[in-house]
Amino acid sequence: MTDRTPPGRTWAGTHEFRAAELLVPATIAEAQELVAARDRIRSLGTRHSFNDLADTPGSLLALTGIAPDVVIDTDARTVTVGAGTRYAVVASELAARGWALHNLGSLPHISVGGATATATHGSGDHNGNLSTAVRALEFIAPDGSLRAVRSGDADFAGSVVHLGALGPVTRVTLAIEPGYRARQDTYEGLTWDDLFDRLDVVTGAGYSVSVFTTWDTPTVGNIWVKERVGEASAPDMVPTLLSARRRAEKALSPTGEEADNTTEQGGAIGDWHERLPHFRIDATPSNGDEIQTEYLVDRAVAVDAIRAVRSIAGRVAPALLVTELRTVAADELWLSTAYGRDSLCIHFTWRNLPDAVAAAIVEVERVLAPFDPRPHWGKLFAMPIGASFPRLGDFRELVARTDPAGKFRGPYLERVLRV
């Protein structure tokens, strides 16, 4: 059950976890006693978070060794699964029995639990994150009891986004819909006057759009355009996209990679769960070399965000792989970074160059500062968390309410969120 050999790295290496040990329960109850008897304690997901998010002095719990127990009710229209579950066997397991999520992010491989903690996204300018789609949470309490928070409790919105100040989650409750078919194409060459005059038009192009750049080229780059396609048969999709045209050959890694590991374009019609996410569910989305930021903004200053990085385009260049533009819809939960606001997500993956990321991550900050930038929780950044997450007050105290003892604190909760 429990591994005490040092627990190792993050999914991308970017960060060496400094905590005592690392359990790897089997079942819920062996987690429930875990917790009960230890001073300090986190989660573990599937490691994709960039920073020390998820680190303690204390103990490391990993619920990823727990069995998905993958329930749904056709009634309330909810999936019930372990939180480690990685998104990837949810998918599957809903769209084998005809049901669907509204979204996925880029990467079917993490966790249910650790996504959601986070607000990792998805994208579409109608969509909310995939924290939206959170109907009930089940939290281990410091005494290792259980815990639940269900839709319309008054300390709903606050427990969706958590980071794990409030405790271990043992099984999420998520909203599903019927099951959809999509599909995806991809286009190149847009220029700068198009995507500064027509962004609406861009990012309304289809239900989910990312926009690649490495904001020093002629022409902006590639744009992904994954459609839902309704019963009948789809129309072909338009060869242009303002000044872009569609790709006649299959985009690989945004990143640059040469692996083919990317979902299904082309116009290809299949199953939601196998265009919605960039990477296929079946393969390595990326050998993990490399780092990532990320920052959103209010959509209603969304070009003159992208403006102010494109005019740093020199002094991101030797750093950057890529730059993923995307969009997604407001929402109510406190520590979301769409809290309130429609938002156009800035997502850089740079290379593993440290030294040169940090300061391109000070240029890039120094630049979207006028716009209130929301840095995502999992990846690295250096600006301080402030005035632009409003309901940050309202968070403090629920930690404080929940886990009086800090049981559930780390050094980054403590110095980001000072809690």
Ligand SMILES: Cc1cc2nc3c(=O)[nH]c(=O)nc-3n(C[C@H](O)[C@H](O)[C@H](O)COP(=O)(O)OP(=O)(O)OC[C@H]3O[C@@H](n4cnc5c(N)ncnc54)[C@H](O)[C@@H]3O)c2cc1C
Contents of the next structure:
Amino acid sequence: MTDRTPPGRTWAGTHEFRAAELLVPATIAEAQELVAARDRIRSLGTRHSFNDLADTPGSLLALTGIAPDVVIDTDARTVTVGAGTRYAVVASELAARGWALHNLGSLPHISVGGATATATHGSGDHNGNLSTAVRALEFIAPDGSLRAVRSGDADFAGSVVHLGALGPVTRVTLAIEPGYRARQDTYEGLTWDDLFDRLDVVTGAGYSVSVFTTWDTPTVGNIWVKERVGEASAPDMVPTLLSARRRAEKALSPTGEEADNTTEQGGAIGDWHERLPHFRIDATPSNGDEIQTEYLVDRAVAVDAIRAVRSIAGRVAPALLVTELRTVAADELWLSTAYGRDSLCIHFTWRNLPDAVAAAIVEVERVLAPFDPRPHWGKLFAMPIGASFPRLGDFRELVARTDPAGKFRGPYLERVLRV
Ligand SMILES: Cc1cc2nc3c(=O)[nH]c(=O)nc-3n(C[C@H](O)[C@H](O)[C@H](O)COP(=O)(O)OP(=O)(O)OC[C@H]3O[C@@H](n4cnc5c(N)ncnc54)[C@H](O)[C@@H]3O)c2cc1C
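Given the form predicted on its own, state the structure of the form predicted together with the ligand.
After this comes the whole thing, all chains and molecules, with the earlier chain placed first.
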């Protein structure tokens, strides 16, 4: 039976949804009926975006109440799940049966449907974002019927990072690979010169690397290196990474404090899904009382972009909790923030100070403008979206074709994408 409630706010409380109601159906059939009967309706995942991306003047539809129904196809090497399923659920099921995903974001609490809709990413020079694992999607069309889009279909590359504009997704099929083990080590004390001169060495130090900084410190900050390891081997990581030294201790938060919500550090080997995310599923991720912003630039200009942000360290510092630098491999998904370019991600976790953050965002966007930044769709930004997404025009045509009456559009899509 469908649950109906007021829509509430985003996870971090940064946006109060203006939709008239939140509908949480228990089955796909119920969701289809709700879509057919509404004039304006948009999907909501686990609310981890920070802006009004999901909002609509009509109804919000969360598919998080539908059973995950995890189906592993070992021949095709795929897993198919309900779109409202959290990554933690899919990952645990896969790990228990000896399978894995290629990567995870910083937290496993987000839904597969919501994360892949916005090109959510983890890190790793050779790792595409989470959307690149998508092999098929099942959408609810405006008339309530089901519509499948599979890898190889003409509309596939335009349909994976869809921002909810193509209708609710009921089921997502993801590529899987044999399960693997991983370890996580942290380093501290990297000089700024080493970061600027040897950025490739730093980001290539492991399977997935995150560099945390507050910009205004004498050395860069903490570096988290997640490395895949063989089943039997437990090689010791090198004690130094350029000028940085490996920490023997465990459990630092991204801001460098002792924390109990992070995944195991200090080199202990564990299953892939218990090392790749920063945060444990059984704990509150991140600070909670925060705002986030992120921009992706081409790897070719990465060092200059980092230097540019560092030049305004004093102006971002008052609003900043921490910055995280990660890398993502290029892909061909039209609205992906890594479309056509290997990318450096420059992320800001801000204090919950909306006015100071708004001022800092203007400053950051000003100094990053020469580097053609692409903002993360689900985080706060002020810049207009234009030529930096070269397939935006094609995406608008796809939206017009699949949703001619605008049932799945909302204020964000109209303002930012001009669909
Ligand atoms: C603490 C924290 C850490 C984060 N870490 C990362 C990170 O490491 N990397 C990163 O890239 N991002 C990160 N994010 C951002 C987050 O991953 C994205 O905003 C993601 O889209 C959130 O997924 P969600 O399920 O909460 O989706 P929501 O925020 O609820 O929705 C996002 C979009 O997806 C659409 N959508 C959701 N479900 C469906 C569906 N079933 N069918 C159709 N459309 C749907 C919505 O309409 C909306 O457009 C983080 C956010 C937080 C709060």
